[in-house]
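Given next, in structure tokens, is a single chain: the form predicted alone.
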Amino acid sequence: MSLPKFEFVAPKTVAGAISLQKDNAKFIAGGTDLLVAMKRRISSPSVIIDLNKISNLKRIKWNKKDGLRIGPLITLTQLKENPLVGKHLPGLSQIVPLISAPQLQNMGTIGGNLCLDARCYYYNQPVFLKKKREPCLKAGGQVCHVVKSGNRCHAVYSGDMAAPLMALGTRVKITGYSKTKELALRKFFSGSGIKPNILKSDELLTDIIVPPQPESSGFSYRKLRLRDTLDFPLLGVAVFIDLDEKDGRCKDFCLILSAVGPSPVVVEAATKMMRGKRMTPKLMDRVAREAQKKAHPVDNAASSPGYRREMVRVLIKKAIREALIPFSKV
């Protein structure tokens, strides 16, 4: 399908990009999501604001205080191959092969992945198919075709990078027309399937800040999908563990679920259950079952909700074991 007509602009500064924003304009980075949406007429912006000439958004820096500061226009391939990432946070670069295929990794950006729109079978369809149904909530209608009696949109956030970055305590910097703010990545998401992040039309994600990780910590991300390439996650599980080097007890623990709702899910109960405890198969199973209660997948993806929910427990235990590999085998 061809693209709809639009005006194209390519500013060289963040301020210039923000100043060009107006009604029905869209920012573009890699374009792997937006261009597909435009071809399907899911999105028809009148203006495309290309960010690729803004050099400040294409840098990766490291310092001991802040850790890694990653520009949102860094492609996934660049993230995987960057020596600073490989040295200070190798687990992050190891996630990239799990995201789509190499061609899209070369184009797609880390910022674009975080800002990915929520997806749903009933919304992410060509126009001629959607005409057969009443417009859904995400399309401006009054009904959710997934949960007929529901009054909220159940489109699923399916970005891969959000859950692992949240587990690592990442913060983001947002630059707007009149002010700049920094906040925890977990607060970047709105909880709404209609618009999954809090960015306003005149705001840009300008920095992704991953703090230095304790030497006694481990990290893992596991993904459920139909094929080993291309597919969005049916489920994502990210785990961070920090162990006491003296007695092996858990000092800190973070568990994030992705692709089970409109935003990544922070399982706070798992943190409380793990802290101060030694890892045992029994404890891991208890945590996995507790997390399973927080997952509420619905029937709008390429697998049944029951199967995806059952796999929450399976993937959590695998992710915990993988995160523990640097220390001991459970």
Given for the second form:
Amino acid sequence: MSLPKFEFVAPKTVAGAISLQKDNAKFIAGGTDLLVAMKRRISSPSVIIDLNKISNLKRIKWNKKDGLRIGPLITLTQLKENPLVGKHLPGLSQIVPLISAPQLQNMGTIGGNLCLDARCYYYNQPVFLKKKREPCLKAGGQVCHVVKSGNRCHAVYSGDMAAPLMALGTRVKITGYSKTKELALRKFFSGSGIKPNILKSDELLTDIIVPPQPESSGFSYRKLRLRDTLDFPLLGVAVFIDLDEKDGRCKDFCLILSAVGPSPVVVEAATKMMRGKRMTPKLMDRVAREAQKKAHPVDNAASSPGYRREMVRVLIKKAIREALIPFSKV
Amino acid sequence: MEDGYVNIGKRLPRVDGIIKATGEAKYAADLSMPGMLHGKILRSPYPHARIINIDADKAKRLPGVRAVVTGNDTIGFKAGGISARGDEPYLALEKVRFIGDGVAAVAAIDEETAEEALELIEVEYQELPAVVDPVAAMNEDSPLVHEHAPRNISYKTDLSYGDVDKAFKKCDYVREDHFETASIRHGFIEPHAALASWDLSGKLSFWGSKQSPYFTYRNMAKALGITLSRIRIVQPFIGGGFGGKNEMFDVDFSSALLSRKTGKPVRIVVSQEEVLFAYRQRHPTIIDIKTGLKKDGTIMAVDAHIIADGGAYLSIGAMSLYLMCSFLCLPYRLPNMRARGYRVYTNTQPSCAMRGHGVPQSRFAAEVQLDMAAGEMGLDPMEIRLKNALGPHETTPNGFVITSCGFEESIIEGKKVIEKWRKDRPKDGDPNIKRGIGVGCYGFVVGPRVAGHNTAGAVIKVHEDGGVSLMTGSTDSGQGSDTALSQIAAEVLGVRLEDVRYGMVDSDITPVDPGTYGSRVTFITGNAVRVAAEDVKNQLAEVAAKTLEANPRDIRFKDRRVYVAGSPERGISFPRLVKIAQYSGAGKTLLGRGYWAPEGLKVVNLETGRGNMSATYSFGTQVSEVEVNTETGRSKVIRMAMLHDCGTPINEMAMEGQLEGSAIGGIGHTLTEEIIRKDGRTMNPSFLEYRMPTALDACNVEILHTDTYDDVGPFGAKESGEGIQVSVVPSIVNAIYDAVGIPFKKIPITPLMVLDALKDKSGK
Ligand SMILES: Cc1cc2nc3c(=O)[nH]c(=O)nc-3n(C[C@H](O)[C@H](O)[C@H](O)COP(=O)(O)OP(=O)(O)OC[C@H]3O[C@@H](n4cnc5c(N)ncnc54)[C@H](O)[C@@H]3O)c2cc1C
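Given the form predicted alone above, produce the structure of the same protein in the form predicted together with the partner chain.
Now the complete complex, all chains and molecules, led by this one.
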């Protein structure tokens, strides 16, 4: 399979990259998502703007106040092996092996992972097999082949990093032509399968800032897949728990579901239900049921929606139990 | 049997190991020639349509395009496993019959231009109602995929031995079950690729990814209407075939046709996506099977009804159907058997042979049903197998004659493994994880003799420094046969494996050969190599006898030395002997020639199913242990043991590789692999979405072979790696049965199926 024709530029600065943007140009980081889409003729940018020459975007720094500052061009393997990450946020490095396969981890970046395009069985088919089907909403058409009556795109955001980073309270910095802004990662996603994030075409994700975590906190990310490698998540569940060590009550709790819709879902109700409470199996079960209501998988991935919905409960309980492990020792 | 082999039975690295592992080996897609053009194939976007008109003018006018060919440029040859019933044109003639059917081919100066040209070919289709479900296809009022086949039946069999109805009446226990298997892919990593070069003298040279190059040699001549002497088929390295690269395809034919038209070499490389949606698959099946037993577990009768989804064309399907049915007679004694099989046309990818060729589907049903019967009758699954196991010198009712047979030994060893595993099982930690152990058994052909050409040939040339060149017509599609055949030549000639150079197939030079299928290469070609090596050895022994003043019959060849039996000091080095033979007197041109085919077998009649397929049969027992997570429904195979009778292994290391591949392939077939289609359209045409297990999904595999020596096989060898595929699937299904008490009758067993079945079981 060959790539469609395109022009290639590799600027050395963020400003340079942004100024080179024109319509139908695309940034490329590791290329593990974009190049596949191009080979399938799902994406045919006229210009490719390579971000790999911008050394600014390839740093990891730590300070006590802000926590970790991760450049978007850091590869997943670098994230896994970085000593600062290992020291301050070991949970994050442990997610990397769950993503794709080692070769792809070597190329794929954390920024590319957050900016990943949403996926759908129909949309991601090679162009030939789509020929005799009307173009779908995501491809600029008027129909959705999955939910036929609907007028919404249900393509799934399937990145593995977003849910755990959101649970950890991550903020991101966006740099545009004239201004930069910083916002919570949970605000980064648009809720639309057509374009899952809020970046404008001439905006770059330039920083990923993970705040320092309280000593008394636990964290877990669980992923549902059918093979132990390569597979995108059929469901991802991230849990963050901050416990009052004296009375064992929940100071803070955050639950994120991923890969069940166009954006990761923050289960706000779960936070309310947990705050100030002690963790009991019953409460866990209530939280899990509540979360299940928020998951709306549709028939556009490898496994049936019913199964994925069913697994929401199972994975939440596993994730909570795992997040509680640090406390069981004391 | 002679002891003290230098090459046979040793764990020797493969002759192609280094260049394959380093990426140096050249596959068809790596080849190029000066002036070469690039080809692409236009495929049908409809599952079923009539071609009204093809207008390629615009495409031809695109700068860089050199030629466009369609069915109209052909002589209308149609291929098929039974030549007289050929139904598959290499480029569509009047109709297209599945999404992906080849319609036209383009040659251009580069791939991009060729791709662009495809878009410019205007095909006017008249859409026809399609049928994609094999059961629906058999309805009287279903659309016909081929007008000549009423109810879309492309082939049918009705095999009957003994008196099934009477036998069932006498049984103490009878059960009937319904099984289904999904369509799966061969999963070779190297896509189809072909390079053809037609010269001005009208000769065609062809390099292609073919596991049986002589299939293409014959069909290329027929499809182009030229004589065989004008065709030269050369085989590069092959990146896996598993049955999916036996036949000649549109890519092979189109490259040749385009080369003829343009006068330039033309290469076509198919994408992996095309491989997955437009080429062959394993027959999906629907199997209803009834088995009757005596109280003590003796199997008395089997009655089966099999529907096999053949897809759009006949391919090798008649053989597939016969194998599915007749292998109900192996590996257990079965006095009464009936099997009715229907291979049905549908508007989907054609089905063909795939590792185990038809047998895995029906044996999955039979072996799982046997465990269900054992479970209900309170019998041990191993005992029931032991009781019914065929042994040496038995003949099955359809006429398979068992000679060497280590089947019983394999079951006994399997029992030991199970006992050991039950003991060393870790104390259960997570209550949601259920463990289970299951078993499956098999018997398989070793180089079938079928109607048509069966003989393998070998030529050996000895070099004056003691090196040896070996040529056969057989292809190593990855199974390691180049190594095994070289070991055989080396052993007979008393040299070492590294002294042998194996030359790959080139139809101008190498002997004609049927191909790589039916586990025939080591066994049949191995014998031809043995004969060829003996031929040249005898020529050398005469010279040695003169030099050493001994009787030729007393000359021994071993480890690069030639000596008189009984007095090793009376000898010379092998290279020295070769030199003497070539240089003195008139000199000798040292060429050994050998050919071999299994003889004296009653060739199977496909109608009655009677006859003996194979000079010997392989056997074995497969044990698998699984963990079923009752919360997520996921099943994981955690270890396997493969206990098999492959005769005496030529190379244990290569054999282990074959078995491991079979084991892991079986995991995919049982748990994750399935082509998902919506309206005949493949939804998962990539290895991301088509879930073959990867190295990271593999488990530990213990391997043990029985102590069997086959009198006919070269150095006592039979077959390894294909037969055992038959038993992998049922062993996993039976292990899940053991773990959660549910016998699954449909594969792949998805997590959702497991959860639903668990719910049903707990009565929810
Ligand atoms: C076989 C396979 C399996 C995979 N499995 C998984 C999996 O299990 N889990 C998972 O999460 N992912 C998976 N992926 C997807 C992908 O490999 C990873 O998500 C990877 O981290 C993407 O990063 P990248 O740098 O390669 O992205 P790229 O392909 O370079 O970019 C992806 C998108 O993000 C944009 N982009 C990249 N960086 C920036 C930036 N700094 N600012 C603005 N826009 C930007 C690009 O323009 C592009 O649209 C898989 C991919 C393949 C091919």
